[in-house]
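Take a look at this one chain, the form predicted alone, written out in structure tokens.
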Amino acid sequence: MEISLSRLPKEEQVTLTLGSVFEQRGYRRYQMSNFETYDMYLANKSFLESEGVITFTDASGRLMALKPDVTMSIVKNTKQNDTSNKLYYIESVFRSVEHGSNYREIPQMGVEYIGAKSAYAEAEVAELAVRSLEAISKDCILNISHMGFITGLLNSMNIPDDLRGDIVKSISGKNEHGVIAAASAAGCTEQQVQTLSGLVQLSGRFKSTLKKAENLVENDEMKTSLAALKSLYLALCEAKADDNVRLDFSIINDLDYYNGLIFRGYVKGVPHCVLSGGRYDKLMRRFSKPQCAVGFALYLDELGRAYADKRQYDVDTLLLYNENALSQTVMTAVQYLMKTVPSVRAETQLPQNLRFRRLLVLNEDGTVTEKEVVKC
């Protein structure tokens, strides 16, 4: 019997489709425990998307936590000698919302490429990010940036590390006034302030935005970053995954954890980012792991809210049968109907509030009679 994906909730459609896509590219399913020791998250709180972590003490007296992040656990469990490990996961994380006053379970699906040294490895993960968005909606955008371009620009201005936080936060929030204030407070010249504030609007079609960014190059770090972005774009074009790709230099992740390629994905109908990722070699180093790594997470909870079930009917065909009817007779009727209609529900009486398109009755002689057509 062939199962129709269209009848499943959107998040389940996506996980089934993408699981096959990821495995086709050599990624294997990673499954983890719901718990990790709290000290790991405490030492890396700034990497987490929310500060609130649900903790408890286990039987041995250790302080444990419900996992607020999957990537960190994968990094922790990566072996020092793993030269290449391509993983995907379907997991739930537990995070605080509303400033820590409430917690909720957030289903995610993601890809982690441990040992991703080459430019192709980045291109492959970026392509899979595009495919992930397309599995949700063809009306999607993957915004791409490069941490090396941002850090290179900040380095060229000799801005101290302890003064970069407010500048980076304002750029990421597309807060031009905030950038101007933070850059001025850091002692930047008028020209430097103007350049930094311009990053807020430095986004758009890949080729034209890349050309604008080339006019800002001040050092080899920035030049190398733009060359990497150009190479990435050409690879995505080769995979015919470039139509919905844009450059956006306001995308910045934590400077202590991320380097190189970073990106965020959006789909029509969802007001927030549904996918985020990038290269996180610095996180690997914090766990004393020598490998490079790149990956992304897809937030399935956003899909459940945006693509709520809007079907007109709960079931296409409702078949009513007498409770004394032979099970073989009912089964024969159901199997026959399944060949011609999308879905069948067999009941001895009419269920309350059930929406159906067609009502059939199974007669004593095994024939089926159509009684009425229900219009919603």
The other form holds:
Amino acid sequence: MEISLSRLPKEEQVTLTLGSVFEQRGYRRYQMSNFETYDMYLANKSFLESEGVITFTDASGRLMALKPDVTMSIVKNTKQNDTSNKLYYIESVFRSVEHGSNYREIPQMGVEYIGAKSAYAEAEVAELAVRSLEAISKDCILNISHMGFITGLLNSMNIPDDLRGDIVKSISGKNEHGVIAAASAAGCTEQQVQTLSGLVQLSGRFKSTLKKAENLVENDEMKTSLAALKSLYLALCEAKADDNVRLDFSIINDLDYYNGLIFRGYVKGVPHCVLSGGRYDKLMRRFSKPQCAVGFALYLDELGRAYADKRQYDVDTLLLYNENALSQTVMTAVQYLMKTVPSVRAETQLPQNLRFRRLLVLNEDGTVTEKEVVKC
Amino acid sequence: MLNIALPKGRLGDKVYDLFSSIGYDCAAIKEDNRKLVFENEKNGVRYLLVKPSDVAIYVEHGAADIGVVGKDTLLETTPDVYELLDLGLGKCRLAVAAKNGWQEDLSLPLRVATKYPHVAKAYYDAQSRQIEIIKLNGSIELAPILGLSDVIVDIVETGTTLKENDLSVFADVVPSSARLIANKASYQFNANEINTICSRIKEKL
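Which structure goes with the form predicted in complex with the partner chain, now that we have seen the form predicted alone?
Shown next: the complete complex, the earlier chain at its head.
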């Protein structure tokens, strides 16, 4: 039987489409339990998107958590000698919001490439990120940056670690005046302040932005990161996945967990980012794992609203039959109709609040008569 | 069509004049009526007049693409938005004020009345000072007069209200002014237009 994706809710369409895309590239499905011990999340709190973890005590008195994140569990369960593991997951994550007064279940999908060391590995995950956004909408944008560029720049300016926070926060808020204030407070020279505040504007089409960034290079760290971005872009062009890709140096993930490439994805109609990820070798080290890793997560919770079903009818054809009719007769009619119309619903009475395009009445002799639908 | 959330009131009027001077005029907004949405299809712009403290909420949730809001509100609610420009309008500061001649008793927790509980908490946390917050929604100046609190943390523009209520500024917390903010997703899809607005406004400032 052929399955029509278009009749499913958006979130399910995306999940099914991407599941097969990931499988096609040799990624295997990873399934996990809904519960983990709380200490793991506590120790790595700033890796989590939000702080609201929902906790409970289990029978033996251990504090447990409803998983707020999948990546960490995958990292934890990675074997030391695993050279390469390509995984994808379709899971729900749980968060408490508004200071614990509300709970949310967020459907999430993601890709984790454990052992991703090569330049191609990064390009492959970036391409899958583009495909993921495209599966939601053609109107999408994937912002890419490289953590090495910003850390390299801050290193070249000898800005101490504890003063970096405010500068980084302002850069990621595209807050030029904030960068100027924070950098001046950190004792930067005028030239350095100007360079840092210029970073805010450093976003847009990949090629031209990369060229502008090349003028800022101060050390090898920055040079290497731009070279990595360039090779990534060429690979994405090869896959014809470059159209919706932008370079944006204002995106910065947590410096304690991410290094290298980072992504942030948006689709039209959803007011916040729906995809985020990058290279998280530092998270792997925190769990004492020797491998490198790249991955991303896709948040599917707002898709239902943004791409609400605008169908005019709940069902194409409504077939009314007499309660006493032979079931065989009704079945024959239903089977016949299914071959010709997209959907059929058989009822003995007109259901309330059901929108249908056509009303058919099944006669005793097995024939059907079309009735005019009275619109109210 | 670009949706712009403006704070109702004096600041909103000033900001509208600024937008109108760079070519985003919408004459209907000047008419005296109770409408909240004003559109100029020709300019591709729609203004939404909302409560000043709600501007950031409209922008964060994407109901408005950009908006203008005081830094004081941004500090208090920390919405996930881009803060693109300091417009330099509506300049004021958040400050600690107390009754004239008030002396701080360091042996007791400080009672702080404020509309800005997060800002107040962060300010006193940084000094390791224990406080009790009394969240009020208006007429904050009353609190120390009636002994409801020791001090208030509130915005001070000229200081007239404080003076008339026999209060004075005890310490400055942080300066504030109007900021142009943008929804992070809308920005991606309207980057050119929003950047143009920013650079034109910059020329005017």
